[in-house]
Every structure is written in C-alpha cells, then in structure tokens.
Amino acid sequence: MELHKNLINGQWVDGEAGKNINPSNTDEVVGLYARGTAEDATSAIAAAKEAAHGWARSGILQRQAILRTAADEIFARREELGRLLAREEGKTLPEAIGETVRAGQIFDFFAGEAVRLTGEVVQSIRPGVGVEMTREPVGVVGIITPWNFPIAIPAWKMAPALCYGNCVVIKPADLVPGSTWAIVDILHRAGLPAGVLNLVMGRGSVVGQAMLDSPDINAFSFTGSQSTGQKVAAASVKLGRKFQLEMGGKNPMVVLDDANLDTAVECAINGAFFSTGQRCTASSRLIVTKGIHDRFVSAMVARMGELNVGDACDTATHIGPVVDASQMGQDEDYIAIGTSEGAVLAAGGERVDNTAPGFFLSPALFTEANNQMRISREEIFGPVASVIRVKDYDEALAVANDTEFGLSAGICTNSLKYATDFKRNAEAGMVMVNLPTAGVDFHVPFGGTKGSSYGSREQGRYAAEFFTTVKTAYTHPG
C-alpha cells in the first residue's frame, strides 16, 4: 500500500507509517499516512518562514487562478473524495460528499476574495496629508483541525490563510489524515511556490506541540477540545502571537407549544443525530414546553426507530459508525451515567451489530433530564441527546443560556415574537429558526460565544479579521 508523504518545502517527504482506519469496517485500512517528527514541524515551519515575503507579494491574479483551480478539482472529485471521507471519518455518504463539496465552495468563494481584498483612504485632521488603511497578511499561519470534518475546516483554514498571501503548516487530526492529504496534493500541483503550503500529518504531542513552542508561528487557528485550545491559547499568549479557537458546544433546541411538530421532530434529529451526533453545533439539549412534551417524544421515538445504523457507504444508512474506540467507550460511558443521574433512557444507546466489525451505536433519547446533570452539561460528541422539560418560554430561554459554551442555539415557533426575542437573547454565535442547530453556510461568519469559541470568526468576509493585520499609512507630498 503507498505511503502518503508530508509536504514540506514542496517536496514530499518520508516518515513512519500510520494506518487510517475505517470505523465501519476495523478490518479495513483506508490508507498509510507518514507520522512527521518534531523536527519535520520545525522544517516546515522554517520553510514557511522563507516563503513568506515572496507569497505575501503575490500577485492577487496567481492566488485567485490556484484557489479556483483546486475549487474545480475538488467539485470533479467529490464522489471520490466524499467516500474516502465517509471511509476515514464515519460520515455517511451522502454528508460526507456534501462536506465535500462545501470545501470547493469555500476555495471557489476564497479565489474571488483574493482579488476583492479592499482598504480604505481617509483624510487626516491635518491638512494635506493623506490616509490609507490596507490588509497584509499576517505571516506563517499553524493550523490544528480535528477528526469530525476532515475537509471542510481545513478548508475553511488554508483557503483564507492562502487567499491573503500567508503561508501555511498544517497538521490534521490524527485520526483522520486522508482528506485533508488530498486536498492539499491538490492545492499543490495547482501551482503554489514550494514552502507556501506545507503538510505534517503526526500525533498532537509531537507534531502539535512543536508547532506551538515555535515563534516563527505568527498565528495560529484552531479547532479541537477545550483542553487543547487552553494549551494553544497558553503557548500563543507566552509568544504574543495572534490565535483563533474553535472549541466546542453544548447546544440547545428549543421547542415550544406552537411549532409545527413535523418540524421540530426533523429538526431534532437532524442536530442531535446526523453525523453520528459528532458535532460542535448538535443538538444536545432539546428544551421542550409542557404542552407540547410528550407529543414530542412520542413522535421522536418513532421517528428514531427509522433510522437505519449502519457502514457509512451503504445507501440504506441514516447514521454511521462511531469514529473509533475511544469515543464510542465516552458516548457509553456518558449514557451510563445519564442513566445514574435520573434520566430515562427513552430509545436507542445500544451497541448495533453489522457485517464488518466496526462502532456502530444506536442515537440515544434521554427524557426526563434536568439542566444540572452531567449529560446536559458536559459535551458528549456522540448521538446522545436530553430532554428537558420546561414551562414556557422564559423558562426555555433561561435553561437554553444556562452553559459554559455558546456555539449554536435553535428555537422551533411560529410566534414572530419569540422567534425575535430568541434571535436577540439567545447566547450563542449562531441561532437557528426552524432549522437545525447544526448546518451553516459557507460564505458567512461561523464561531460562538462564551467557553465555545475565542478570537475573530471564521469563513466568509469575516476571515479576513484573522488572517490579515491592518496597515496605516500616512502621506505628504512634501
């Protein structure tokens, strides 16, 4: 099986070899990806560095003609590269090709952007000179993504990062190296100069932290664990660095009396379940008034016993596999103890048997859940998702807003004015109305509040606060 190399310094280069394994089928290695050292960090980044004067001088036409090139590759491949996405990462085939094609959004998006890069020109108090206030890139941009979608944040990372005439390292989730590979052997053979992308796929402790003790790392994006961004934020603070954290949810759906059911019932499953529920933006807290309650679970639970749980390529599955081991033992463990708190375990949260060996869970529906337990507290990342029983809507809104995070918040009406009130009052970078709490579009602002989220938002015109720093220049003619 052929190894898939680090990119460093335009060259591809050797390391030990890693498996990619498929979490619907353990038998089945997807791919050998090179494990990078801590000295393959350090090369890339010193190569980064060299690069960057040259790339930060582009020419606006060579960034927009390399983003658009790799856009169009990855809309020709997105059969392909979506199944090796739903082979790595556990998605579905069917999400798995729309991430995918999310990701040639973001780049097509991103190549227009490089050439709509603006500034502006104001007088200045005093009297015959001028003022211009212009974007440049910041440098040397590290970047950390995680496992859950292996294509679409690194895209919505480097595609910027690059956009605004920086240069890149890269490391991608452990876990889930092939995606991110292949898009950046794209971006690649699109033309970009050697030093101005590099790739070191590895584990976090080794790869990750070299990349944080580097002060040659001018900005650093992240999306992972709050542990992780804490370290991120610690090392980036130490070194006056510029850094951006993605860090988590426990997002709330709110249903009150008035929502059409049908709606709220797909709404709910759709946040808390697709995806396998491994999600930042899932539903994990369904919020749900007295009147409609129990009407509510009821039409939860049948629709729940619908969805098929199966190998992610299979057409006829709904919800893939676990990622690995490792988070289908957190995902038990947390339904064990939602089990010991009080809670009612309504449907789902067994292990379900396939063909291949692999970690296939049933979506799990607690009821009767309190805004104090665990489960409702602590981010599962799995296809677990809590009742809470409430009395009306002040009573919604104040338990939606009782959490540590604020990434997405969802509210099912069809009362304008709470609708309004909800956008409003809702603590949280996103808020849904009638839709999904996870799902967003690619062209707009995307990041939450509170212990979700910390510096400026990614995607869209809003990436541009990140990846660029601000220059006045003042002028007289003399």
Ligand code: NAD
Contents of the next structure:
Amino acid sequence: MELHKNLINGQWVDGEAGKNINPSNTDEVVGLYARGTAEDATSAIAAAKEAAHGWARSGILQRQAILRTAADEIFARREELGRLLAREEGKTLPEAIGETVRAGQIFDFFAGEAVRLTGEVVQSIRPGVGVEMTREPVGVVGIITPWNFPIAIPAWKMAPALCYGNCVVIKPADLVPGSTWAIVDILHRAGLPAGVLNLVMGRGSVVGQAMLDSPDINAFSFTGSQSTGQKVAAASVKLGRKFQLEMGGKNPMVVLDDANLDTAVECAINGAFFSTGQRCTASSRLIVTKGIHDRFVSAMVARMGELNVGDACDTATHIGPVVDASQMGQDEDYIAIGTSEGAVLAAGGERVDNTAPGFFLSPALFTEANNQMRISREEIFGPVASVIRVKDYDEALAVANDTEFGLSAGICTNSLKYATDFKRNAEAGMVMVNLPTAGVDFHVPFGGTKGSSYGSREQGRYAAEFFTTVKTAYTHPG
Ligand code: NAD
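Could I have the structure of this protein in the form predicted in complex with the ligand, to go alongside the form predicted alone above?
Then the entire complex follows, led off by the chain already shown.
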C-alpha cells in the first residue's frame, strides 16, 4: 500500500507508516499515512515562516484562483472523497458526501472573500490627518483538528487562513488523516507556493505539542476536546500568541407542549443520533415539558426502531459505527453510568453485530433523567441522549442553561413568544428554532459561549476577525 506523506516546504516527506482503519470493518486498512515527528513539525513551521512574507504580499487574484480550483476539484470528486471520509470516520455515505460538498462550498466562499476584503477610512480627530484601518495576515497559523469532521473542519480553518494571506501548518487527528491529506494534495496541485501550506500528520502529544511549543506560530486555531483546548490556551498565553478554541458541547433541545410532534421527533433523531451522535452540536439533552413528554418518548422509541445501524457505506444504513474502540468504551461507560444514576434506558445502547467487525452501537435514549446526572453534564460524544421532563417553559430554559457548555441550543415550539424568548435568553452561540441543534450554514458565524469556545467566531465573513490583524495608519500630507 502506498504511503501518504507529509507535505513540508512543498515536498512530500516520508515518515513512519500509520494505519488508517475503517471503523465499519476493522480488518480494512483505508490507507497508510506518515506519522510525523517533532522535527517534522519544526521544519514545517520554519518553511511557513520563510514563505509568510511572500504569501502575505501575493495578489488576491492568485489566492482566489487557487481556492476556486480547490473548490472545483472537491465538488468534482465528492463521491470519491465522501467515500474516503465514510470509510475513515464512519459517518454514513450521504453524510460524508454532504460534508465533502460543504468543504467545497467553504473553499468557494473564501475564493470570493479573497477579493472582497475591505478596510475603513475615517477622519482623524486632528484636522488634516487621515486614518486608514486595514486588515493584514497574522503570519503563520497552526491548525489542529479533531476526528469527527475530517474534511469540513480542516476546510473551514485552512480556507480563511490562506484567503487572508497566512501560511499554514496543519495537523489533523491521527485517527482520520485521509480527508485532510486529500485536500492538502488538491491545494498543493492548485498552485500554492512551497511552504505556504504544510501538513504534518501524527500524534497530538508529538506533532501537536511541538506546534504548541513553537514561538514561530503566530496564531492557533484549534477544534477538539476541552482538555486539549486548555493546553493550546496555556501554551499560547505563555508565548503571547492569538488563539481560537472550539470545544465540546452538551446541547439542549427543548420540546414544548405546543410543538409539532413530528418536527420535534425528527429534530431530536437528527440532532442526537445522526453522525452517530459524534458532533459537538449534538442534542444530548432533550428537555421536554410534561404535557407532551409521554407522546414524545413513545414517538422517539418508535422512530428509533426504524434506524438501521451498520456499515457507513451501506445504502440501508442510517447510523454508522462509533469511530474507534476507545470512543465505544466511553459510550458504553456512560450508558452504564446513566443506568446506575437512576435514568431508565428506554431504547438502544446495545452492541449490534454486523458481518464485518466494527464498532456498532444502537442509539440509546434515557428517560427519567435529571440535569444533575453525569449523563446530563458531561459530553459523551456518542449516540446517547437523555430526556429530562420539566413542568413549563421557564424550567426548560433554566435547565437548558444549567451547563458549563454553550455551543448550540434548540427549541421546538409553535409559540412566537417562547421562540423569541429562547433566542434571546438561551446561553449558546447558536440557537435553532424547529431545527436540529446540529447542521449549520457555511456563510455565517459558527461558535459558542461559556466552556464551548474561546476567541472570535469561525466561518463566514466573521472568520476575518481571527485570521487577520488590524492595522491603523495615520497620514498627514506633510
Ligand atoms: P482531542 O482534543 O482529543 O484532539 C483534537 C486534536 O488535538 C487532535 O488532532 C489531537 O491529535 C490533538 N492533540 C491531542 N493532544 C495534543 C497536545 N498535547 N498538543 C497538541 N495537540 C494535541 O479531540 P477529539 O477527540 O479529536 O475530538 C472530539 C472533541 O472535539 C469533542 O470534545 C468535540 O466536542 C470537539 N469538537 C468541537 C467542535 C466545535 O466546533 N465546538 C467541533 C468538532 C469537535
């Protein structure tokens, strides 16, 4: 099997071969990917630093053309790249193709943004003086990504970084290097100069740590767990660099008595279980008022019975496998914890046999949960959701906000009054009304509040906040 190498200073560089394993069939090796060393990270950062001045001054049409070429190739290869993603991460083929298309849309969007960046001109308080505010690249950007969106998250960080004239060193999650490798290869062939984009795959504790410790990375964009995020923060504060963190969630979805039951059930099924529940925006707490509670639970259990768990690439599958043995162990531990805490496992939560060896778990629904239980407070990151019964909207809002996280919050209701109040008072970066808590647009800001996020928003035009720095220039005619 051919080794997929790291890209450092425009050259493909060998490394120890790591196996990318298919969670739908652990006998299947999706590909061999080089595991970089700390020295590889150092070389990549040096190459990016060397290239930074030239790329910062490159023409915006050149950047636009490269990003558009990448978008076109991603769109054209959506089936193939989607299949690679489904095989390495385990989300279903339609979800994986959808995520691939999303990556294409993001490159397409930032191709446009490359020629749309603006500044401001204002009058000075000193007569005769002009003031210009312009946005400049921040320099070398370090990007570290998680395993659950192997193509979309690298895309939504790399595209704005390159668009605004930064050089990049990216380290994808060790579990799923294939999708990032594919887009780096596309961008490299699209004509990026040597050193502008560097890929170092490998372990967080080795490659990631070497990146965190480098004073030559000017800004860090990180998505992953809270514990790793804290390391990114500590290292960045020490070195006085800019950083942006997107971390976990414990997202509430409120269902009020007046909700359309079918809408609420579809929002909950999608938000809690699609992508095997492995989304930072997953609805893991279903907060349901007492008048609709029993009907909601019965309809959920019935709907869950229709979901097929199986191979991600099988067209009959609705829920793919859990990503690996360690995540499977975590999911099963939390299912045991929920039961021991007194919640009732109303459906699922069992290993499912398939013809091939894989990490198949039926979606689990707890009822009779309360918001103090560990299953309601800690991020499980699997197909596990709990129903918390509340008496009315006020209690629902209080329970929804009683969490250390604040990424996404949803409500299903036909009441304008409650929808409006929830949009205003839900402590979350993103609020969904009669929509699943997961599933966002690419041209608007993404991010959370409280323990879920730190720093400026990602995506859309708001990405410029992080990937540029503002210069204020004063001019007097002399
Ligand atoms: P993780 O923190 O284990 O790993 C994330 C990345 O950090 C990986 O590339 C990993 O190799 C790297 N890393 C690990 N140790 C490191 C170190 N010492 N120094 C530098 N890098 C290091 O997270 P994960 O398990 O890959 O992803 C799951 C988590 O990501 C969940 O908590 C989920 O909520 C979160 N997530 C958040 C968002 C969001 O936008 N808020 C999106 C997707 C996933």
